[in-house]
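The chain that follows stands alone, in the form predicted on its own, written as structure tokens.
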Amino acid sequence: MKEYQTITEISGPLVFAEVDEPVGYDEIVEIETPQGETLRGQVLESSEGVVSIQVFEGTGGIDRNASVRFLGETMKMPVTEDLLGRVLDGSGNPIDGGPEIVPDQRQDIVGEAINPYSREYPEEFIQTGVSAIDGMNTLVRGQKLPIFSGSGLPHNELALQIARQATVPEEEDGDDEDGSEFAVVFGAMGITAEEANEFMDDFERTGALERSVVFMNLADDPAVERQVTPRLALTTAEYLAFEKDYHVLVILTDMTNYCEALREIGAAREEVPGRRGYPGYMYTDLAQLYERAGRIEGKDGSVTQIPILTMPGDDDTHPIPDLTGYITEGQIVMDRNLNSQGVEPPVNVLPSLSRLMDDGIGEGLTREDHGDVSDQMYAAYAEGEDLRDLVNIVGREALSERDNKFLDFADRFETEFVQQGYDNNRSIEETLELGWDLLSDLPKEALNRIDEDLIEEHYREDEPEAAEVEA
């Protein structure tokens, strides 16, 4: 192993250094510093007996004098079934006190696409405890579905949320110990130690922590650093999916501190910017993390993901929700305005979409009414909307009957509905059910997506009034 001392120029995370040989994109590099301090890195570029090195700890005690080792490998994640229960900092090193990680294995990092003829179609319900996903967006496993927030929303309330309470709900009987495995893989990226505190609170108090492996890169930690967090995140979910047979649900938590590194390490690297000086390549670098979700064909486990991002501005053509939306499979969109309402979680489930719903409700996977129930509710939600702008130009007085049912509808929608708290968790079952109390206040005829036979099964009959006259 050869060892330079060649160092010609550091610019903020990148060191710049002489070779004589050729040297491999992506292998990972040992930095001694004077002090005796070593420093891991990789290498970005490698042209003309110059290679740029991108250091993951940050350049800082770095000068001509540090030698410069490279090890001649790509980075690997060292994985093992232990590693569930155990809090990991963004380079993939324990950080919760407890003993080495002895791996079964070193994996890549970058990892291997599925083959798109070994890839199992997404079709079977995961059961997050929210009406506003389960009912209205149904998650189903080896899908990506995207949380679409804006700063200040409780983003990270509904990510907790989702990590304590998501099932696969044939599974939960426990009738095949082995295959029913469910375990989540948290990754965050540029988060405050607020938050991290925050996250590891609500972990231990509800024993969360047992089934995770979770990785924190803090705000203050490099912008390297946060370009690995997501690929030590889901090299680690593939092993448990794919060796060990685990249902692993993987929150990515922000992707925009994420995309906000790769747009500061590229003006470091003095890229010719793309689109509001984000790197032209972002798509791809977004869709080498987005795609390694899924099922493969023979194996039990599946890898699903919930990538959540702040659009800056509350702005959804912004790149980095716009690029999101075009290699996802919908997304669920928080709004502020329910937000300051007190709902909670705040999710607008007009724009909020998930594509492979249809695939993965119904008789056998749900409940049959499941489908019919969702699209009647969102019409009638949809139609209370439009409404609630024409009360504000003509007053309530000047609707109809019909009209101020809709309303009603659109109110307990978000009341009920919508509402129901960050530690409630409701199955399926009981969402359903929810959804048929508030679509019994419209009248018959007005429930024009769902099947006559439903109807008559599940619709209740207004018969409180004659109860109360007679008490």
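Residue numbers count along the first chain shown, from 1. For the two forms, the rigid core is made up of the largest set of C-alpha atoms that agree within 1.5 Å on superposition. Predicted model only: the values in this text are computed from it and were never measured. Compared with the form predicted in complex with its partner chain:
After superposition on the rigid core, the Cα atom of I10 is displaced by less than 2 Å between these two forms. The two forms, fitted on the rigid core, differ between these two forms by 2 Å or more at the CA of R402.
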Given for the second form:
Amino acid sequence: MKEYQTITEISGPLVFAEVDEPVGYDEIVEIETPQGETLRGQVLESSEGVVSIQVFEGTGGIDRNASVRFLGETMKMPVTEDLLGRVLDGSGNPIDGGPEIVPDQRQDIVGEAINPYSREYPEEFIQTGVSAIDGMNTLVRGQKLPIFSGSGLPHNELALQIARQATVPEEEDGDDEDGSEFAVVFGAMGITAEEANEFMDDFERTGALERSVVFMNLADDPAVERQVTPRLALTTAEYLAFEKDYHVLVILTDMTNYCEALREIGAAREEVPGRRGYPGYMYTDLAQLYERAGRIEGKDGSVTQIPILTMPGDDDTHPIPDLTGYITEGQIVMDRNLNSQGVEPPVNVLPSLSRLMDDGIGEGLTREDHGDVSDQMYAAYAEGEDLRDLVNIVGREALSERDNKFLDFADRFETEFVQQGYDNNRSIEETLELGWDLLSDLPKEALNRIDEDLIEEHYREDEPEAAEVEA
Amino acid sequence: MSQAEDIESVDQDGVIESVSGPVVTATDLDARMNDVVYVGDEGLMGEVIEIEGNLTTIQVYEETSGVGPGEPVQNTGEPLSVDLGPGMMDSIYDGVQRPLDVLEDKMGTAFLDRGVDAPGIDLEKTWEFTPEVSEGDTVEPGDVVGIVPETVTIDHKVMVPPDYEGGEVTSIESGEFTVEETVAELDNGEEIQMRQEWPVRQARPAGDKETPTEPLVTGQRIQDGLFPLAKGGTAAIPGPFGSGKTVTQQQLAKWSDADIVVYIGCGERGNEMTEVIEDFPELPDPQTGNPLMARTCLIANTSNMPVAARESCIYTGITIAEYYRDMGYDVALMADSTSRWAEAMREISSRLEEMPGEEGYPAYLAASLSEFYERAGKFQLINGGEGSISVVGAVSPPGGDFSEPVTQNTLRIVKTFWALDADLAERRHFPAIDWNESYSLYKDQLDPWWEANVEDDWPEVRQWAVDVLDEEDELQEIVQLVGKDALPEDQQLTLEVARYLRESWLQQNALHDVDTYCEPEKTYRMLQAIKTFNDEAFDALDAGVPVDEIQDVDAAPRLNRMGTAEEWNEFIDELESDLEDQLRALY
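Mind pulling up the form predicted in complex with its partner chain next to the form predicted on its own we just looked at?
Complete assembly follows, chain above in first position.
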């Protein structure tokens, strides 16, 4: 290991140093400041004679006399099952006062792409106990389903509720056939200390910490470190899932802070910026995180991802939610209006989507009528929403009886179906029955998305006026 | 680490000078543009993309972590090529034609390792070769010398490579051969094997392009009915995320009546490719009943696989498509998504510090796109036959904004435009193709086919549907202001008819066993049934029947069940006569 004192330039998070031996791209660097502090960084560009280094902890305190050591390897995460229950900082060092971590393996944090041929298609329904998700945007094992939120919206509560309640129904009854256990890997990037406490309190209160690994990069921690935190979290998740057979739920929050850090580094390197100043490779970079979810043939474990991002200005065409939406398998969208109406969780199902839903539901998985019910509720809610605009202009009286029923449906949908509270755990049966309860307010003929046999089986005729008018 | 070891492991033609992500520069490398090189001690595959003095710039198809200056670079002296021969159907490749199943075996892990190479077609496997020509016959480039049953569906035609001279066949016999063994010899000494190589960035030679006159029947009502694509045509599917681009592409790959399907997953999701890999072997091809996979070649370069290979996967795919076109097949190529390809170009270009064009894309974006789409078409082949390539490219515009460069440059080239709409998708109207924005310039040239094969009055019936939908669009604006009940009765009825057009005809459930595929006859009859309702209803209205009563006839909601009806001919017969009876009974 060679040590240099050859720093030529320090600029933002970057340090440039002269070298006389070749250094590998992505290699880890240790920089020792004259005060004796050791900072870590990574090689961003390596050319004959000079390298540029991105320093994770920020370049504060480095001067041209600092010494630079190249460790000759790319960044590794020491992984072991003992990480469960531990709290680490954004660079993977324990901050919970617990014992040193004795690694079982050291894994490259960049991670290699899963061969699409070796993947197993995700189709195991995860019951989150949240109707807006289970009923309308079902989550399955191995999916990456982000929460698109905005500043001031209760995305953390929803994420915690999912982490608390997530189960796979048939496994409740007996032992899991493959003996796999559930674990949570939590990666925080740039969240405030207050938010961090909220998460930690909830983890401790519910005892979830025992089966969790927590990585904390707080708002006042160096921004560049946010580049590393999610990779450490995902490397740990992959180890637990594919080496130790855990079903791992990875919660990453807040991806917006991650992307800001990416932009900062791009700007410091004087790269040609893409949309809104974010680097042109942001799609590829995000994909390298999000695609580290899934199942692998022949392995019992799985990695399911719920990244959280706050949309700047609630704008889903902003590059961060936009690129995320193109990579992830759907999105759960939080809505400011619903939130101010007091709906908990304020999920707007219309722009929400779960791409893997269709294969995870139906007979034998959830229930035969699930797909049709969800389709019908979407269509009916969308129609009701449209009519609300009209009501504002012409008033309810001017609308037909059919239209009024759709309006009522939209109201009930928000106040009874989506609204449930953060401590209420609904089974999928309860969710679907509630759905039928609402749908039965609509005329039978209006249920054009549902198979006729299913209408016969589930439609509730007990509304007296409806029956009489028909007769 | 000593330098001597390096030289032993990889032949040293040049030396790495710098590494930045997928872009590596090397000195002292004697190479031509687009030559394939092996980079570093691990021998990562790359391609020469710029030469400046003694400095050569290389894009590397694999992750470059840990690679450093001073490591060797070896030149193969060959451009990036694909192996063409039997065994490509029922395969899944990465962006540089490495079979992913073989890679899994070789690497022994589910994760993609570096520096592992594998030929595009199995070199060991033997195939049964049956000659089509005899000794003494004269063959020209492109001529078929023999047939190999490649899969249950596809007969692979072994051709004289286009860069051969051709001549008299001096020896040819049937039997079992590997792809590298000579199956025929010519008098000028040329030997023909089943395997050919072709550089991906160069179009395979073909004769003149013809005007396509046959539709690529997709079994999707809105596409076949309103915005058809011709065999040999080009189409684009732009849409924001969540609007159903991939499902639409997959529906085309499943149900279109092409002989061969090349499906390129370019920078998209891993799980989506897995779905295709798991589904296609089990789904039957609607033409032959054989597994769909038997006519399909998949190219999967997911978003987290190296970006340079994403740039090349489009070329790999179209070259494979051209090879099957040369056998006289109708090939359909789906590229999902071309935006990711364009972004890969942008990423590489920006690492080269090229002067950016619009939105940071390289200035040659438009040229690259048109070059790619121009490789589609219905062709006269050099052997005198005919073959076609239809190209369907998905576009993922940022923020769903169609004014961005990739969408705009694509629209300048393609003739069919299927615009996906987020609003329709949100209300689960699938396929979410916006009928007001989409268009097809093939409509007129395909009408004769519909008249001959489906029904004479097809163009009129279709035009009727378009008119009703247009009228609805205008009326909806008024309804938004005053409510539906304020409209005159005839307009209310038009809205009702338009609703059936949308809900029963334009919507199609890809997940329903029956509705997922709709033959042209059924597309026509369903539309005709709605027109029957329209005609009878307006007659009733003219006779003084109130519009409410007309809308409430029992048979009308059954229009929405036509798509899922298994015995659709009988179902529609009965429905049409019920509609007639019930509506006429009102007056």
